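The chain that follows stands alone, in the form predicted alone, written as structure tokens.
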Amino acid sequence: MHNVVIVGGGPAGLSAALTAAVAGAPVLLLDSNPRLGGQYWRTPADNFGDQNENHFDLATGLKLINSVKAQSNIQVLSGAQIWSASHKDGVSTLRVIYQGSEKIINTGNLILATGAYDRSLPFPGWDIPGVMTPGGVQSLIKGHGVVAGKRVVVAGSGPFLLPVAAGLVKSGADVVELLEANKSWRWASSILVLLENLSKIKEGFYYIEAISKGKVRARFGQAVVGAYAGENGELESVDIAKIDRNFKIKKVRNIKCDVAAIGWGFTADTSLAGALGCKQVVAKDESVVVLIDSKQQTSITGVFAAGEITGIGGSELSMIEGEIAGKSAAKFVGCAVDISRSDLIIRAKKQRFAAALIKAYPIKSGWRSWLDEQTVLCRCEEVDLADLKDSIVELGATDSRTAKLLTRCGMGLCQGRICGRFVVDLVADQLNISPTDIDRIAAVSRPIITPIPLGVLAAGE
């Protein structure tokens, strides 16, 4: 019988599982992926050779994964998709699709480590085949040994662009452009934070060295603002703009490519936390995250959270948060374990780095000026900017929820995971108001956490 249930097999979930198990608590680890490691330590089903080429410090990940597998009191269910969840009278109920059928798991002690996914911003042509997220490009390389294209543009903002570009170079792709929308000097005000996180400097130089070998030079203050398809309907070229500090376009050039990997940081996956009723708040970067206390406990007693869902901060912060959550959950069921002062010091140091990330890579409102009336916003329901404007001007929508109901924007298969965040911004922009926290949190609310076939639902428990 498991005492601790953990959702997520990335750095945070693995660290939590190992820590709780070592403390003496039986653990059930649920992971939606077929193999442990999450996006950060994603590995292929088959051996594609030396996987160290596709990772920084893979040894740490493999050691953690193997340690989890070696623990007799950790049960792992890989490929387990949670489609619905609720919390009542101190018990969390998870409805899980596992090996084609539904299982119901009840627990009074739960750790959420559901991670994050790429943040996208729309622009004309972003729905053309060949325009991808950096995470998608990296997943193909790490998980399948597949290079997405021959001539690739990597663009957007944030440090994640570096490992993606490095992976493409090592895999033989021609990275024709590496574009960071923000200026190169933005880290200057956070030198002290960098110096206390030397491992991050080492990681950065690792990727820069790999990129340099491919003769790729990063350009700053530039972004992809348009994409064009060839006769076959697939990506043929992109417009690259020199942008000002608010992301407004100054000058545009066009370049040929067959893949554009474009990302703007990450969005925390709080779907499960929201379904359980955990309190969510709007962070400094205007993303929605799960509120936790010093012990990683959410607003619900016995439900803990760790990793990117508490705020985007990278693998090292995720691991220390996972360790603290694992100790807290183990103590919750009676294990003799305590959070150490060292744990708190390490977490604080990694949290300072996470705050510096937000400061160094802001997403400015000028991106909205890149759009035209025909720019598709919701790719699932094929809603464009003109449709969204009509819902406000013609139909009287006064908030993003009403605009969503009138246009079905965000009501498709992904349930607004891609468009929900920026639709809130666009609606507020049209109404000339600031988005409220209520609007932002409502945009990440998903009663159906993962789409489920009706046949499986009918045959479920």
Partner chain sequence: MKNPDAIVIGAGVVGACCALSLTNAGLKVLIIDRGPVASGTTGAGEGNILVSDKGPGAELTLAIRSRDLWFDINTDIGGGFELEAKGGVVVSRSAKGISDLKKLSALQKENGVEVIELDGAGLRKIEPYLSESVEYGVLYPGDAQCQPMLAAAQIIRAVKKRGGSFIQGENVIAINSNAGSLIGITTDKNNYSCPIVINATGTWAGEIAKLAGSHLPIMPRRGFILVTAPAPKIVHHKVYDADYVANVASSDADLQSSAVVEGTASGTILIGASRERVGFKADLDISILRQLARQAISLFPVLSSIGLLRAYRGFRPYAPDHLPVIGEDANISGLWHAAGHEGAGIGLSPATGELITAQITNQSTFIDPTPFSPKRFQGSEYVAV
Contents of the next structure:
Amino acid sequence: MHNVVIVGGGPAGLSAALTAAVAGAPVLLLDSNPRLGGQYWRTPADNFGDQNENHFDLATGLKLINSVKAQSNIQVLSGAQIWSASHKDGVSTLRVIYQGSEKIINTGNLILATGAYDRSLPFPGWDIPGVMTPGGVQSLIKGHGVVAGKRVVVAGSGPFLLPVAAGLVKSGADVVELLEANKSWRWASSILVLLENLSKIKEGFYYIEAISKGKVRARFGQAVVGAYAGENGELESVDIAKIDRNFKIKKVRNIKCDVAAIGWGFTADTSLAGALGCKQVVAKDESVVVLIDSKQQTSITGVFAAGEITGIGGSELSMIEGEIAGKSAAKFVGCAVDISRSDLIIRAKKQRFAAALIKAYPIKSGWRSWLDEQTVLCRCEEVDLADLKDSIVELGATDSRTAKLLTRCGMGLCQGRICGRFVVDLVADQLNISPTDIDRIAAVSRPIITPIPLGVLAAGE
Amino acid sequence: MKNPDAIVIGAGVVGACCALSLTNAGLKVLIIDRGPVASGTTGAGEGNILVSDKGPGAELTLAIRSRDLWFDINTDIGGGFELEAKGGVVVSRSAKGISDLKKLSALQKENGVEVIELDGAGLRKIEPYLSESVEYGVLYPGDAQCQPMLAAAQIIRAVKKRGGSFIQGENVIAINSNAGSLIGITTDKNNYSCPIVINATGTWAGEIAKLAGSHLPIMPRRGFILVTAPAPKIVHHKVYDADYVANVASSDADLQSSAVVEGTASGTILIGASRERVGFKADLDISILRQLARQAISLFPVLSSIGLLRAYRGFRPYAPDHLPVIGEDANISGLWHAAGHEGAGIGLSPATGELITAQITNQSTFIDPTPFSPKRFQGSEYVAV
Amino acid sequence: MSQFDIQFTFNGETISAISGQSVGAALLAAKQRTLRKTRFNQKGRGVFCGIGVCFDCLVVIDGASNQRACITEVISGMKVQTQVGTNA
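Next, give the form predicted together with the partner chain, keeping in mind that what was shown is the form predicted alone.
What follows is the whole complex; the chain from before opens it.
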């Protein structure tokens, strides 16, 4: 039936699917969203009309999506959620919730391209309705034609803030502040890398043009360090601080806004890779990523990975990784295809760019000084900093796992996707130690990948 | 801590209760664990404090006493572990099951357990979502529940406040004795002189006993627990199928499972219970999770739409004669064992602590400790498998 | 601009939406930002991550609780309610 199963319908997964299929391997592509494109090429339903306005290279995405749809040996299952997976004796078993019931897919050849989501850091008031992630704000515009509010503050760190601010301006919102925590001169250290990726400069100017039309001024070395609610319990204003190079607060001012879109780069979602038993490592930005070799193969033979889960690096790196993984997977099932020299050169170029990004936008530890005792850490279970400290100081927890068991931090519906990463840092901070790789990797362990209704679980084989 | 009066090896709920009991009796106690608090079976426990699942005998007597002691401890240390006198409901749907349950509850009643028989209507008054297929059950108001990791942590905190200490991250590598008398222990980091040591290492108690040349055939009996997403209040008591009692008492190594369902203070619903002897096999067995889900839905049909959020597994410390080991070592005086409580560790810990402390301090014990003595395994054919 | 062709209710009040929108997006467009009250501290929460990862945007839809508003597509006649703790 199909020789290659691919999980994830974003830039990496789509590229992998098309490449493998063109090389002769029938592909089954599983995606949890209703429409292909992942987060990066998020598109609305057909009745929303032309969306090119809101996206720099949506044309690339649409072309790839249409090619995948047109390719006769690619079968797409949209709205498919994998809840559990395991690997044994060369076979990966994926347990999928699809159209209300369970589907078991066994495969000897798998490509994981499960992507990433916005990385959040806590601060007093970050749980007030109106505080969102940049990805959330962008998804509302791109996918649903909705602008989250009128007066918007965009803040955090990383190049992703630019397209989000641009999208807001184009949609008629007033972006009252665009704040980058790091200093603008950080780019100077990576000027050569920038030059080698000219398309990125073009993209940058596209966004800068858009935001300058909205008279938005970007400020560097500033961050949102507090949020306040009005009488209705919803966002009314934020505290903006000038911060030093370690992100410690120097001076604070308050401004009114109804939406704050705040993000600090991305966190890869490696839950599926971890459940299968693929080896994970800690990357230079301290995120947990899947270990791969030059063929994009993980520590498990026949299981490949591409895109953000191998290291946060953006859509172009994701696409070339997808192509290489697609070729490797096709070759694994006997197709006559080889990774070319130019594939490797392009990937290396994109990897250098990704590495430069990480270097240009570090997240410094001073953010921990923004918290107060009542700052919520685990949003799902309403565990605050005082609770976490108590579990360590009073109840003797000496690692994240024990702190989790004693406070319920990370045990709620999102299973630590939002808080897990920074709780490891806070626990280590409290104990005056450095977080270990083991702690970081344990924080992303999710054998049950997404909640499954007990009735569906019971009905399965 | 230099020169403790007693060392407790194991910072799970049993070790914690032993330490508290000894501390309250005036001893300076050092707790040692190779990991953090509740890093063994306690960290995978459900929090059961049951009188309902034991037939008349030494264990039931221990359970009744222990249940009451939990409430004393709660008052003594100021709570903080979600102790709730929730009550248990045991149900059965087969003719034999009902008849056995009637017999068991009558015997339990004779032995001091409060039991209230209920028909279908009576059951659904207290458990409105219980399946219509259930027509007979027994309510045990004495059953209670707590959060076991918090219990161990809060008790150890109290022990520390009262002069005890807790050292974690040290592995015991030798138990030192002289002419049949305990003189201390050696860990991978330190040497401790002490006349009294309590082996409260649960599923690993056999390994520790071996260091002293003793034979404790305690084996792992794996169990899984399903945890749902926070749900509306569906289950008001701990509700379980009468098969559970038979499964606990079974010596079969194969999978035994029966429905056990209860809500928690945090809003999640816990679903058990499975038992199998597969050594320390760590993988998540999906077929067992499915069976637990089926059994739970059979009792509470509305659970069908509730989401499974996570599942965890633990290794119950199982002694082949189904009784915990509480008493002085057969060969070395001063070495005490408090382990092997199978799935009743949380429920039985306070009474275990009390029993051990009474024996150590030469006070009278509330129960004849002989059935629990580790000496029963001396020269026995029981082999750790 | 596309047609408002879907009608659903939020706590009894009629909300118009465009087919293909998520419940969360439609509610935000209608200025309804508080979707639930948390179960321990009754704090208001709304859409946070917008892509189905954070489980903060929970609403009760046609009696079923723990529904993520940001990834649930609007259907005409849907009865959406604020989730208070674990249910409506």
